[in-house]
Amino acid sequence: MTMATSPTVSARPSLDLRDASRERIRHRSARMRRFVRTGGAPVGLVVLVLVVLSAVTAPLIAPQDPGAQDILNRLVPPLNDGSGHVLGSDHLGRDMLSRLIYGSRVSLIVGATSVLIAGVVGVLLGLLSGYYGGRVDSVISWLANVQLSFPFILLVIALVAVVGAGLMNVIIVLGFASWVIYQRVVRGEVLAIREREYIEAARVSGARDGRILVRHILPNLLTPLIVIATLQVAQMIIAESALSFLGLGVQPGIPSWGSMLADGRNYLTVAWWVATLPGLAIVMTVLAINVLGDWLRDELDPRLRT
């Protein structure tokens, strides 16, 4: 007599599953672990949160309108009750709380925008560059070093001047001024690239430039990209602030901080706070992004992060 025997199913498929998923897990709480063991890159994150949210929500939070003039309470001190100024008025009775948070948008703007142009042209020509060589790599390699041989701000103050101020000629000269440091890097990983063995076959079976270019070798460029960016962001906010306290920035009646600066600089001896306040948000939205910038270089960084 034959007893019939039910198939065996093995749990090694499940016992797998769930070693991979406690591995994930694991790896994210080292990387949690590790955010916040480095003490300022959560501080930063929580700046830059903030920075972001009043400047998507500025006009559901800003008190006042930023334009509006109240000449009877100009300079205004922060904190005076009676006023409707928390952080006090500038030299025309406009609201620095309300200001303040509007020029976050043009800050913000400004940052993400131009690098996202300065983005696209440099790594469009470093790809360019670095994988055909020869006289299209001479011919921007040289585009780039006369570009370098110009002192950043000075080139943009000049560029600015020819195409006139304005928030986007401001975004376009800031974004054609920074193509450099992205063509340089992504030239130099596509010289190491090129000539590994899977690219090789990928010429072998037929696969055209373009496709060699975006799905085999534009992935590997994403690490060191992203790291290039968010640091270049704080520059492109250094460099708006830059042109706006020059007069070179957006137009007058947009809040910007570096306008706002500019505004407070002939009274610093009577109303410390015109200048002082814009400042401060320009030095902790930069730190911030600073902070995070290299926390995410370490991060994405194996070496670094050993």
Given for the second form:
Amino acid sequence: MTMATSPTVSARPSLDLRDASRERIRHRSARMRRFVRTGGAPVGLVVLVLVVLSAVTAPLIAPQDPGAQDILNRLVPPLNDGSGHVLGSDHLGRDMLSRLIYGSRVSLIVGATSVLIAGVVGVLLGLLSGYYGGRVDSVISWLANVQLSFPFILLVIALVAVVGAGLMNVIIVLGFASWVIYQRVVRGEVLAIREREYIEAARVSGARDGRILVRHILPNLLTPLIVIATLQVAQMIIAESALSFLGLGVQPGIPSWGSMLADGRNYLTVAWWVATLPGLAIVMTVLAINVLGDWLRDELDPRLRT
Amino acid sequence: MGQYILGRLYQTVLVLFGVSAVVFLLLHISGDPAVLLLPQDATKEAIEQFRHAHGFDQPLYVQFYRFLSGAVRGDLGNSLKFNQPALALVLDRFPATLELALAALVISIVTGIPLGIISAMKRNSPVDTSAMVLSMLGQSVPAFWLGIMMILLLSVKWQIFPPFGRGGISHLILPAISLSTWSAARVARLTRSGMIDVLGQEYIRTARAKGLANLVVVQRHALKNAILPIITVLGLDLGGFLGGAVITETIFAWPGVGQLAMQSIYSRDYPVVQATVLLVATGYVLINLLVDVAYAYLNPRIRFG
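Having seen the form predicted on its own, could you give me the form predicted together with the partner chain?
Full complex below, order starting with the chain above.
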């Protein structure tokens, strides 16, 4: 209330606004400078944008149908003249470049949607266990401990083996096998926030639990959640490619980096590119996301730094 | 301390109960276990007969009780393919996987920790930058691709290491590297940030002010405190290696539990899959228990707390 009577504020409101916006610009440009100075983050952003673009525009930019077999030009090495396969072809004469472009779709779709599922489940359970505590918390934390007792990849492989391969199943299994990290973070944060005065105030003024959770607690959790979700996308992309590599991923007809790698493994001695190129695509994409995730964490939430 | 261990034991029993429930339900998720276990072309009568013979027509809780009492006695059913106790098959393969996991753990420790320490001591130097780029890369490379690339270059092309199988040390190196890369990279990053944290604290400045040599400060004062949290991570990683070996063992034809798991999945030998998952998860839980107890013992704040 003292602010209102302060002569400087009331006398020059417009100047203050300008100061504030200037301050904001300075803040933003400092962040920009830090972003560029990390070196990796801008490169990561460019790579990720390229991967996303190629996934979205795959039918437009892919030189050939990714499933088309060119029997006369099988296992053609990359950068050769005449065959029309810039990055070479696989054992069925399918164009590597086109398959790599289409393969980005599976990786990104699985990465994004499985993280979304895990995030929703984890956040919900985290909010419940942090806010209500007691028996609810005991049960959810027990579930989390049970889940964590299975090495992630083994659990995922066993589950997919039982429910069957396929895009939807892979997404669902990955989503439901990775919720714990969100639950842990949300629970911890909620425990810390729960006792703050403004939550008490909201409760006293008659707000229901649901409203308090969604309107007052959840917004405080967005920063750590965004950071974790970003890094988890990279993990899910690797997990999907591992499943596809083992023949437990998406349907055989759909090109995915993991299944391309598995194909290439059989021709390792005669055609190195078939296994090497999809692996490079995975590494580049995952690296880009990891670098960006790291930068986000340092920028938004240094407490999470490992 | 005793109170703490008792509490952890109680927790472990509860978790193991949940773990067995999950492993039990594994067969029931997709609906009918009889359909899952029999060949795809089995007749309706055969399925019905199998269901009755194995008690799959009983209520779920009865089946779970049977599964649990069997598991406690070490009976996890028979392998459909080999007609032998599933648990015996898995235990037979366990030493190979343990050997691989321990080798990977050693690689994680001897590469990750020194790399992290050097990075922290030479913070923001080119050494630090390259070490961190390397570890970032290590966390982004899928283990199976790294394995394949190492086979391509080091086995096929230059013929330094055998490409697959289990034998002497030379057989162990490639799969162990491929298995440990992700963990080694994480250990390096954690060690670095832990060391940086510790090196910035008052008591380190005091030690330096006393005139202690840099190396002594690092060895005697900083490392001890920075390394403590990493022990927990390494324990988790050892457990993770047991499960993560599924892929590495498949690539390098390493005759361990992971390879058995994959073979059983492909041949729909689900009792063996169940036994594998249960055994690995139990191992994981017990390793964590040991690590927590060791951690409590090493950390006076918990020991006397």
